[in-house]
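Below you'll find only one chain, the form predicted on its own, shown as structure tokens.
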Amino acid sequence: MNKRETFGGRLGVIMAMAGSAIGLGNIWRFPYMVGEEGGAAFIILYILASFLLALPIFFSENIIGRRSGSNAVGAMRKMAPGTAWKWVGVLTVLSPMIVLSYYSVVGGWSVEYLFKALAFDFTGVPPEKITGFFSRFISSTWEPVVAHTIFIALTAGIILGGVRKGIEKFSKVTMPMLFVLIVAITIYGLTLPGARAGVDYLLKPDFSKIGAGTIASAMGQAFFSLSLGVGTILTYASYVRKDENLLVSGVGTAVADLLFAILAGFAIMPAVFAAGIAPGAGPGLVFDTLPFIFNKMGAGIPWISAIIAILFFLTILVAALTSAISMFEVGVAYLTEEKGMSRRLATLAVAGGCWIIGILCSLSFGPLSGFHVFGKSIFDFLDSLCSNWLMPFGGLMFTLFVGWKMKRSDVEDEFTNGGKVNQKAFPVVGFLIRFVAPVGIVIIFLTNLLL
């Protein structure tokens, strides 16, 4: 049995957890979801979903992970021996591998755009040509596959470093850098001509646009953004020391995730309106919009705009990596602890499986675009499967397990560190875990079935 590592301290815990949460879900997915779902009204629903639904699930995964000190499968088997709960653990090992497979394709897009920025491809180019970059790139055969491969290799390299020297060290360095860069881009985006319309779109809610689908989408985005229901938080929590305050790390992670998502919205949406791009343009929104911004930046000095472009696409790549390593670690922890593999072999096995499925996802924008699963491309099908079904189901199982299967005294003991902290907050958190979160998840399921 390999000796288990732990995070070094509270800063490492918060940075790693926040790194898991802050990623493409904030920079890539959140802006286009806001665009598709009507702007400010969606943001309000998303904030409510984050605290009333997502945070209780986050706490549930933390309680299970730290209490068991084990990977997802081992945790459920250890805490509910001889029961069917172990299959929840199996599902939460498979789910992040599916997410990582298509997530790494988007991560590959950030790799490609970083290369383009380094080559000054966005400097001095007419806007109409810039907006065509993305569609031409994703519909090609080899370029996106190569970029996807590079992204998987980068993720595997960090994982090989282990928990403290790999995951924690990477997160501590990159998370502060992400916030500095996103704030800088946001400030510039707000100065663009026509940006005011984008600000209004984000700040003035139109509640007439809220429907059952909008509510379900806001809840689903909260799941996706915080990496819930797929064992990533559970696995990270198994590396958390017993004296860490779960309330502080949980709220800190949720606030950081929300702040970053809203900053990303203000970085992207004003520029979308300034560029004359439809806010509901879909998954390519960020990659169509950002090059337009960089082409306008630098006060006519090409090398300045090129440096800004390089820094921002580096930001997107780093954000993608911080989330990818958390999903990657779920499979690696399972294979090392349950199957006795070395960390190196487990890393290669996870990388290989995600790489193969990711190739199919990448090709679904090009040569395999005519192949559909239940009316969706391979990429869209896996995204819908995970975001609308697997992640909510995993979250439901975790809240039911903590809220109704575990002894209340054990849950309280874990959340309060043996009665030393969070005693006043526990009744509220317990109520949210037992009642509010499960009801919210059932609403997601019913909405997805009826729509």
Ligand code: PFF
Second form
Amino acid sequence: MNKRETFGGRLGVIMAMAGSAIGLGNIWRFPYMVGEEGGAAFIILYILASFLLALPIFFSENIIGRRSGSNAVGAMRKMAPGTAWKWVGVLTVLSPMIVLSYYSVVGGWSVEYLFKALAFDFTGVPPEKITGFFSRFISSTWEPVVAHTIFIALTAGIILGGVRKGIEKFSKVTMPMLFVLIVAITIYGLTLPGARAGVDYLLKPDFSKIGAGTIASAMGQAFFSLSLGVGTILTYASYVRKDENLLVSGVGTAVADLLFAILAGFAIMPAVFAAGIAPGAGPGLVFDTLPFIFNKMGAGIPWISAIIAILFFLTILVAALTSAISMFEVGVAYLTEEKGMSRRLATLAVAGGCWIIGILCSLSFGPLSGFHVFGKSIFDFLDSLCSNWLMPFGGLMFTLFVGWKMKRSDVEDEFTNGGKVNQKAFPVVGFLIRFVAPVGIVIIFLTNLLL
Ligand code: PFF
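With the form predicted on its own done, generate the form predicted in complex with the named molecule in the same format.
Okay, now the whole complex, with that chain kicking things off.
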């Protein structure tokens, strides 16, 4: 039996978990969801969902993962042998593979944009042309598939490096760089003429826009953004040392993730209004808007715009990679530990499966755009299936497992590191895990189904 690796230290754990959480979900998905779902009111719901529904699940996955020291299926096998809980493990190994498939299509878009930035293709180009470029690019057959392939290959390459050398090192360097860049863009974006409308959009809630669908989308965004309900945090937690404080790493990750999303909103939305782009433009929003901001930031000097664009698309790519590797690792941990595969073969298997499904997602913007599942394109269908249903469902199961199946003394022992830390917080966290999160998720599911 291989000795399992662990993350090096506290900073490493938070960085790796934050690396999983912070990604395209914050920079690409959050701004366009805010735009589609009506602005500030959506943000308020998203913040509520993050703390009341998502954070308890973050703790639950941490408790299960660290206690079992296993992948999602192994954890259920060890902690509830011979029961149907196994299927929760299976579901939470399969669902991140679906997310990874379409996630890497968008990862591919950031690869393409990085190449474009390196070639100075955006500098000096007016907003309409940039918008035109995006729609032409995603609807073409080969280019986005090639970009998706490059993204999957990069992810697989890092996975082969192993937990500590690959994932941890990578996250530590790039996350701070991304933060600095987003802050710079936000500050600059706020000075653009016309930016005020964007700020109002983000700060003035219009509650009349909220329906059952909005609440479900806000919950979905919270789960997607914190990488929950798909065994990812569970698997990472299995590499966390026993003396690590789960409350600190959980709250640290959730706050960092939220901060990045809100910052990305403030970096993008004012510029969306300043450039005259519709906030509800959908998945292309960020890709249409950013080149516009970079051109402005360059003050008419091409190489300055190009350097900003290169740095930004590079960090988006890296943020996407640190999230993609966390999903990838779920499949690899399962195949190596449960199926006895070598790390190399497991990596190849995961990459191959996600590559194929990803191709279908990519083509659903072009040649397969007429093909619909439940009225949605393949990409949109898989995204809403995973974010709005599978992830909250997986999360619900994890809270039920920790709150009602595990022995309370075991849960307490794990969360308090054997009574050494977090004793005061435990009853509150326990209440959130047992009641608030599961009841909240079920109510949102039901209203979304019935209304
Ligand atoms: N949380 C990631 C992001 O916001 O980009 C996406 C993600 C990572 C979803 C890992 C699911 C997952 F298991």
